[in-house]
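First, one chain by itself in structure tokens, the form predicted alone.
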Amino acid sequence: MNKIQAPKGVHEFVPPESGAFEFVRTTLIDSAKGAGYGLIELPVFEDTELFTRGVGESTDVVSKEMYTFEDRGGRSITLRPEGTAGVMRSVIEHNLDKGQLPCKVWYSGAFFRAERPQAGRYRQFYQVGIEAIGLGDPEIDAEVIAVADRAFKNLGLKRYRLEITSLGDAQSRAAHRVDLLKFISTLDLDEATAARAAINPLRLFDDKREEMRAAMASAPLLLDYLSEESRLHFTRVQELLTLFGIDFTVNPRMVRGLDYYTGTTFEFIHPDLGAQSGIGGGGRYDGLMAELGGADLSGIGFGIGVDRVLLACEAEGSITEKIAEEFGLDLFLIAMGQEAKASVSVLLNSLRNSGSRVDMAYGDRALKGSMKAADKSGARFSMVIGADELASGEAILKEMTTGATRSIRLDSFTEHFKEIRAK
């Protein structure tokens, strides 16, 4: 009979590995806890209209990449395939915007696309996502910026880099928009390049492909475009990341991938990663609360992919001592004869209520074979138990690295043991 395998285009995290995810996880969502930000669990699949509405049919991740599917209700349904527009839904919904503000609030979980899988791209992929919601002040657009790097810092990273832009506010855009126009029709489009651009000519800065990179190498850039008000918010964000030591660089070319942005608008991306650089980036959606049945409020954040700061470190070398430290079991006991078995397993339980990272070999294997156990297991120290520690009340504690050893007392090794891992 065939095994049956997970679905093409599926990461999953297995030990060790998943040892590694989960650390970069929990330092993303530490950052976002530190800044102040409350947890919002949001559902994997949504009414697909918030999607068409919220992300916008022009996006490839609308037009190309959703999956969805019809109920047995008869309703259209979609898994997530980004945080925010969930967020925004599950705002108006529980009247969040209603309390104090900004509301400020992290997600973390599994989103889809329906993409070609490929090195840091996955039709299951995994994210944490910040969203201040309620004012439009450039301190929070700041802030926001600074949960990410200072997360990415957290995790040991050195070499990625923050670029940023500014999408302006409606004015800004409607001026952009009439020239931009202008030049694109002098471009030779197939039709659904086309019919992309007339939904949003934005769309066509990121596209990928060679010959419309050339293109619009000479189209008018939206920088060129802002508002006196976005002008003075943009370089107030840039001063306040300059004062908070972030070094970035102004894009004026990205516009991401979802077309709720406006305003500030940002990507961190590592060059190690090679075609799927980007390890998370976000932006200010102003207007999209309201194109949701909700206050004209504004909003900014983030998605960062754990997936692609996982590979970011690995590239890195950054996070493995951590893990270590983290994960890494304190202590691996070895018990000789059944006799033992029963008095390891009752120090091995004294030892974790206490605190202690603790594990022992099972089954009826040789002193041999459970060394090896041990040596695998990537224990600190490790301590056999048989009948003669059993008779002296004392056993040797040994220490893995560098084989250093000592005799201590079981009747009060849990106390001891206590010390002993804190140095």
Ligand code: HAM
Contents of the next structure:
Amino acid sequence: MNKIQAPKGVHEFVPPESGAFEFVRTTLIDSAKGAGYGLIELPVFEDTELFTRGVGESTDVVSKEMYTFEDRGGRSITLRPEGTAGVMRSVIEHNLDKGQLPCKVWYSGAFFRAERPQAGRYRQFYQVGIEAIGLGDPEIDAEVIAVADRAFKNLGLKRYRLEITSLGDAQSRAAHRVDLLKFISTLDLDEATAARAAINPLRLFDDKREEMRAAMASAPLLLDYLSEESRLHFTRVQELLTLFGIDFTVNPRMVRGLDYYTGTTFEFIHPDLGAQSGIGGGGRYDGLMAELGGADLSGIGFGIGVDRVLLACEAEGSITEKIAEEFGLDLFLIAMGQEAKASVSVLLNSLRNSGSRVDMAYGDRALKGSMKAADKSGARFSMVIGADELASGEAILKEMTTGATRSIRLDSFTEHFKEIRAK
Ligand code: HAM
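Having seen the form predicted alone, could you give me the form predicted in complex with ligand HAM?
Zooming out: every chain and molecule, the one shown earlier first.
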């Protein structure tokens, strides 16, 4: 029979590697929780209009990459390509925008973009994100960036860098747009590029083609058009980041892939990941909530790609030891003979009840095969129990890394082992 394979471009995590994925995701979430963000759990599919209106039709995400289909009731449904629009929809729907502000939420889950798959770029990928809604102060911009930065540092990452810029307020962007459109009108653009530029001229800064890069090299930069208020805000964000000890560079040519951004925007980049080097990004989206029919509240947040952060951790070898600590077994038990099996499984159960992480060699393997299983399990200790050990009430506990052994009594072992593993 033919084997059925996973759809093209999806990223799956199976044991033992899934332990590293789980560790990365949990570390990202812990950083959000530690800054007062609460969980928001949302559907993976939404009304298509949410994304066309919220994310913007000039973006690749909306124009080329959405998984859109008609459901059985004839409604147009889209698998979420990103999290921010859904959060806004839900915050409006549940009147959180009328409660205490800022409203601070975190989310974690699968997102879907029909991109060409390659290393670090998947059609189903995973993000941890946060959104802080209803506060325009630069302090919250710095907080959001710091939550991401702290998570990366907690994962032991050292080689990533942070780029920031400001897209200013509506007044700044309007002034810049006039000059940018004037500049663009001097370029010889193909039809598709001209159409993109007409919806959002900033997109041309993101064009990867060499001739477009060269053409845009002398284009007017938005940073030079910031209103006094936007300039002061951006300066304050930079001062705060410096006071927090977070390194960054200002990249005035940064273009985010989504159209809702205003003000401070940022990207975390890891140099070891090749073309897909963005491990996380975000920024302000001050008009988005009003655009989606809610109160005219400001907002800022980030989305971090868990898949890519995991690749970065692997490239830097930053979490191998932490994962062993987090997921490693304390003890691996080996029962020799049928009779010992029942006793060992009772001991195993009592050790687990007391909080130890324990497993045993199942099946009827010879001692050699069972020892191999103990090695593979990565457990710190192993212990063999057969008829002799049961008769004498004593067994040998072996420390796997050093090979050191000690004789222990089986009747008081569960309590005693708690002390042993604590050392
Ligand atoms: P984004 O930059 O489109 O922003 O995505 C955030 C992160 O998701 C990227 O930096 C990357 O690590 C990861 N990512 C995106 N696409 C893929 C893919 N195809 N495969 C693997 N990883 C991917 C957003 O989604 C915004 N919603 C972030 C945000 C929140 N802005 C404000 N609030």
